[in-house]
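The chain below stands alone and is given as structure tokens, in the form predicted on its own.
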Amino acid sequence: MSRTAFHDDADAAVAGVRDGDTVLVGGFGMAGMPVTLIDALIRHGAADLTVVSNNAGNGDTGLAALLKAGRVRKVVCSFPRQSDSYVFDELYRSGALELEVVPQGNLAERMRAAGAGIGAFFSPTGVGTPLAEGKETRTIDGRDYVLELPIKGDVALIAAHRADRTGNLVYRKTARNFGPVMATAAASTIVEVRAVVETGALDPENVVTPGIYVDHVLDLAAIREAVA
């Protein structure tokens, strides 16, 4: 039997997220943005959130709208502003905002490392700069690394492309970027998904996400059969 619970209620598939969680948010600026249910956290009311993502938010919509209501205490990320990300560039210069740089393959690996549960690793990115300062460093083969962290999650809201009833997991091109390390990294992983499909109907070769990291599905076909 799946351990997978399936929804059709966005509100309820992220009621169990709690204050002060750390949130890993998948999408490559909105490319594979869980944009459904990050409007359902903001209905939920969860604040003095930690948030991973590669961005911080574009206009105001997705995960700018989670920063905008106020929910987010710190953001670690690895690409934080562009032209429009206007609501963290005002937030992190009024201080109302923290933020952690992760250079983009540190950052994948991090939660990686959290997902294998591997206790840490020495990367060559970053030496030498600030991203290096009070972290460990050393020389292996001549060559300086320093010492990264695994990045956990309590909660991950990524998007996939479709899941089956046992809640394994495709993607669709460039959507999938974050999502397969941030379901393994999370304690809890809660995706929406274009349809879900039958058990047996998915490719075996093409399951990028096994149901066993996935809590909950957010079924967006049952929603908008409901309002149709």
Contents of the next structure:
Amino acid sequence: MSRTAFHDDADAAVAGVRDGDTVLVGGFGMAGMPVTLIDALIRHGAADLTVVSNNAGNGDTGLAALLKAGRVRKVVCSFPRQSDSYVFDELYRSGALELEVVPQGNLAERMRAAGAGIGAFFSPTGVGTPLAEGKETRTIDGRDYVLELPIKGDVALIAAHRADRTGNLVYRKTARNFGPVMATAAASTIVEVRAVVETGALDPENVVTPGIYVDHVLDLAAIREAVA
Amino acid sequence: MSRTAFHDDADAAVAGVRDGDTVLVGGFGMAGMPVTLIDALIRHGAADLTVVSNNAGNGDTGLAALLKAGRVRKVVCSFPRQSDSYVFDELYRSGALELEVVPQGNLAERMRAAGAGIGAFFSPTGVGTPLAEGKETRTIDGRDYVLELPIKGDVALIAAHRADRTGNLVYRKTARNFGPVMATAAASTIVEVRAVVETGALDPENVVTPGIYVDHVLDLAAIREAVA
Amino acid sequence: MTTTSTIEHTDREPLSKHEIAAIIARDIPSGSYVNLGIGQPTLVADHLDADSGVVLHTENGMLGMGRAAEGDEIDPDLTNAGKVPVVETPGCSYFHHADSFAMMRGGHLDVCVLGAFQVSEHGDLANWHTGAPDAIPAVGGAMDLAIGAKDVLVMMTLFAKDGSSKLVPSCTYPLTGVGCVSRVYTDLALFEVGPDGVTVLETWSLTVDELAERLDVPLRRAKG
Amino acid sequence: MTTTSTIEHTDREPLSKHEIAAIIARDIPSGSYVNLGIGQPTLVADHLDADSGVVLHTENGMLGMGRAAEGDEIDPDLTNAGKVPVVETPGCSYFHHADSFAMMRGGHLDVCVLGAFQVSEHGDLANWHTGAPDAIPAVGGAMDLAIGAKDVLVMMTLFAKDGSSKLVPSCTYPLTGVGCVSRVYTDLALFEVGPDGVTVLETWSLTVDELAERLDVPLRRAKG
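Form predicted on its own done, so how does the form predicted together with the partner chain look?
In what comes next, the whole complex appears, and the chain from above leads the way.
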């Protein structure tokens, strides 16, 4: 029925990523982080990537491993520096990695704009700070704003709780975070879910991401079953 | 607990509306139309209002009755002309009513911008049409856009399905329409709900309008009980 | 004249509006997300195969809209954009108006089918206002729909009741959108419009040459 | 010096960070919607009365955030902005990041409590970057929080470890927000800042006059 493709193989789910792609990666800390898809992306080998995510990797796994493998040209994020972001820190300090720091709310809103067909918007966040330097500013109705442009992804890698066979998604608690926004902002959205349920099992009132935004679903439960 | 006020009296719910207010009125056709609150607003007597709603009233009831009572100075809507919009038609043609026609998506997005603290946004809708005349346009990344400003309400009158005692709202089917957006865009949001449920009865995952956006709740079930 | 792949169905009457709707349904790829404008475009739904996987969007906040509701199915909380009660389909979902128009404006819908007063040879659309000085302007979602799908299809009769063509060099009615229409489905012909002008893909009841005599816009035949 | 309503608690030590948190909690009106920045501001939650009706917002997508989770309560899907596992409170709700920051940016929160490197007498805030040339810039939600509440309160020690005042005529560190802070809660004093400069509302362990000698900004006493 639905155009959404369902996979029980992480490598197949990310097969369409290409060199040079802008990849939106969900998650806030570990909550909502698509770890299985990121690992598959590392195996896949796509390089020269721009990664848009809230952070820039922790420890040696996930995003940090992608960076360490030398696949990323540029990171767009709100908070790269963390206690265990040593992979990013070293690459950045050596000049091997470009960095664009974006306030977290502008990051979310710029992706929302990309998904919603908004060409640009005036945000009050960051006005008068170094992060607004070089950007157009304007006073509207007595308040100062800075013009922010959309951030569009070629691909989004996100994690959700459940998908139905139509591609509709629900999330769980604060693991929702960037997932619904990134799903709208990418040309191709790839989601790992803990389980796929039959169409009809999700209440239409409670769907957070409608299937129209979902291109590929990786069913983690099916992987586990295949292994078992 | 919550700052949201609960009422079993429609007149008390709308008591804070003042002459000259901009009033956002939910609903698309009859679905989601806050008919009890509109009737109370007519009794209340506030005048010189600007009404923002998708339509401009049907027949002799609801918004049409508010217009007929001479309380409205200006209507901001996407679709005033309907088969039974004779009250609006006559007032508009006689010059007694100002009209701003806004494409439906821009209407929703302009209220969303007001609620989200966005100073203005570039929309592709309406470019090159009479509704963009006099507005700033800009080509961004090869596409043409027109600059749209937020529409902020002093008051929103909306209808929802259920509220809990924290002011959280859920809607039902396509009666959701403008309600969640208007709730964010008004300084004071007044909601009529079919029934109030205890806090905890709504799943936190499924709340559509968090209580922070809800100032007054009119419990229609309580009114019915009081009458019975 | 060189070889052409334009199909000329000269052995029949012009299409009825149901037949136009069927032709549009034929051309919508399976699995598409589609918005059908109010009025005649709604008829397209009746001609979509049940197993086509086409998902209907209605701008008042629903994906997976079903057919018109009947009898006890009628629920005042569930209508389409024309305020007609409808039913759900499995896998449907609800969202608010800003999210619904974001879905449209963001280019996520594959196809939108609209009626029109006029379409220009370059795909400009006029369908919201006759320009009459005493008309009350009312645009609804027309301008959002016009720019809100990868393909915007127009469904209309080719000639107005006064005999004038609705496919024009340049719209004389106020515009709904600029260069937004990709195909025009009419009772007499199916046209592709855009930056390169008009290509005739198919005709009914007459030939391309006969059509060309009645229109003010240059017509090209489809390449073989 | 005229009569003043500035309260000088000279008979005690400077406030501990828990005591600063308690003073902030005292000043938050019941029923407020509040965001507590990561780090020390989090302590404010421990001093809010259970029946205050204060609702906590966390920018990673929740209203009605509860205390830190313990033992079996820990759920990796439920954390605060500092990535610490927390619990729900009755009436909580979840939303995505764009909606969460829209709630903040749109001015719907009543109070936000933030740490700071420096605050200027006019309410400019510097709390994201020391300006050191080799520092990796990381802003997180700081700039959004700075402009995202009706009242932005700063919680900090008044003097840095090197003895310099963090309440300054003009920030030397890169700004987080311009003119956004309304009150500064420190171990030694509570200040109001803004377009009219600095007003001392309350002091601990010293007098306003003693404070004035140690600061480079003009101090006013609260009006009686």
